Amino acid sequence: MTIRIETERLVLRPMEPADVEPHIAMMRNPATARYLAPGGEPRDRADEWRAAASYLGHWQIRGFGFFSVLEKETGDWVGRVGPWMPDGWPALECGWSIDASRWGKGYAPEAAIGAVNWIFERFPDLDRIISVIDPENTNSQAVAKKIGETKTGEIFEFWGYKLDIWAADREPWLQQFGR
């Protein structure tokens, strides 16, 4: 089964081995690592390689995972967006990370809306989707708001951080953004 989600400007498809190098480069950027890496600092290449391998493996274990986000026009890899639920996670999340060189173009909300539509189609009994966001990450909070999520007041502790859970309930979300 081939999964391909198209939005106005983007293509989302499951991550594949060819995406490991651009993913490593994205995550080694200090602006990206600030909210997505332990200690807020870029990790070494080997750690990011292992992280990318876990994203590929997530597809094998769960049958879903982060999508690579590609620009339709150029085919360039611009980030990862989509469902994520490793062991111990509070619920099924839609996460996002766009390469810093592509920030400000609206790619994260555009891709996240496509991904959440896919998630709700794939999981018809799923009542809500969450996003786990660092309380200081105002850019991610803005994306969450654009895709209809609100801060729930729930906290998830991870890597010694207290992270906010943002969420959207299925039916209102589908009424606003569904296909």
Ligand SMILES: CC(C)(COP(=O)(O)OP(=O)(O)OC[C@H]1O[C@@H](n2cnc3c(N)ncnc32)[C@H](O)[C@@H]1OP(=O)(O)O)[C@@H](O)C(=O)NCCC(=O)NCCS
Second form
Amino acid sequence: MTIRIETERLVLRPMEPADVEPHIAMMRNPATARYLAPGGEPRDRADEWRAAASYLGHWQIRGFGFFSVLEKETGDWVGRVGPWMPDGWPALECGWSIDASRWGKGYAPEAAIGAVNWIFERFPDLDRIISVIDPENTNSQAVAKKIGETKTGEIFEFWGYKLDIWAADREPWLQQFGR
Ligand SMILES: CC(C)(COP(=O)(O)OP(=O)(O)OC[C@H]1O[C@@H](n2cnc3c(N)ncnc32)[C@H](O)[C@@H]1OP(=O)(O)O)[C@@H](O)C(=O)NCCC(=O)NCCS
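Based on the form predicted on its own presented above, generate the structure block for the form predicted together with this ligand.
Once more the chain from above appears, this time first in line as the rest of the complex follows.
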């Protein structure tokens, strides 16, 4: 089954091997790595290659995973957005990372709305979608707010960080953002 999600300016499709290089390039940017890598510093190429392999492997193991985000206008790979639930994760998350060359265009919320619609359709019993966000990551908090998530007060500890859980409940979310 081919999975393809189209939004106004973007196309989302499952991450594939050809996306590993642009993904490494995105993650090697210190601004992007700040809240995504242990220690807040960019990891070396080999570590980022392994991380990208885990995103591809998530699809194999779970049958779902991050979507690559492609810009319709240029066809460029511009980020990854979508469902993420590795072992030990608190719940099914919608995550987002956009290449720094495209920040500020509203791509993350646009892609996330497409992805969360797909998630709620794929998992009819899922009551809520969460996002795990560093308390200092204001860019990501802005995305969460734009897609109707609120901070729940729950904390998830990972890599020694205390991370906030943001969430939105299924029915009100679908009423506001459902396609
Ligand atoms: C968080 C992220 C995905 C937002 O993507 P985006 O497509 O730029 O989203 P938006 O355009 O809606 O911008 C979100 C906020 O980022 C900030 N922002 C936008 N452009 C920016 C820029 N060029 N430089 C710094 N911050 C910027 C603004 O605060 C903006 O909120 P606002 O629209 O209310 O002003 C992106 O910043 C990113 O990939 N960050 C690194 C990875 C990461 O932290 N992911 C989230 C992990 S929980």
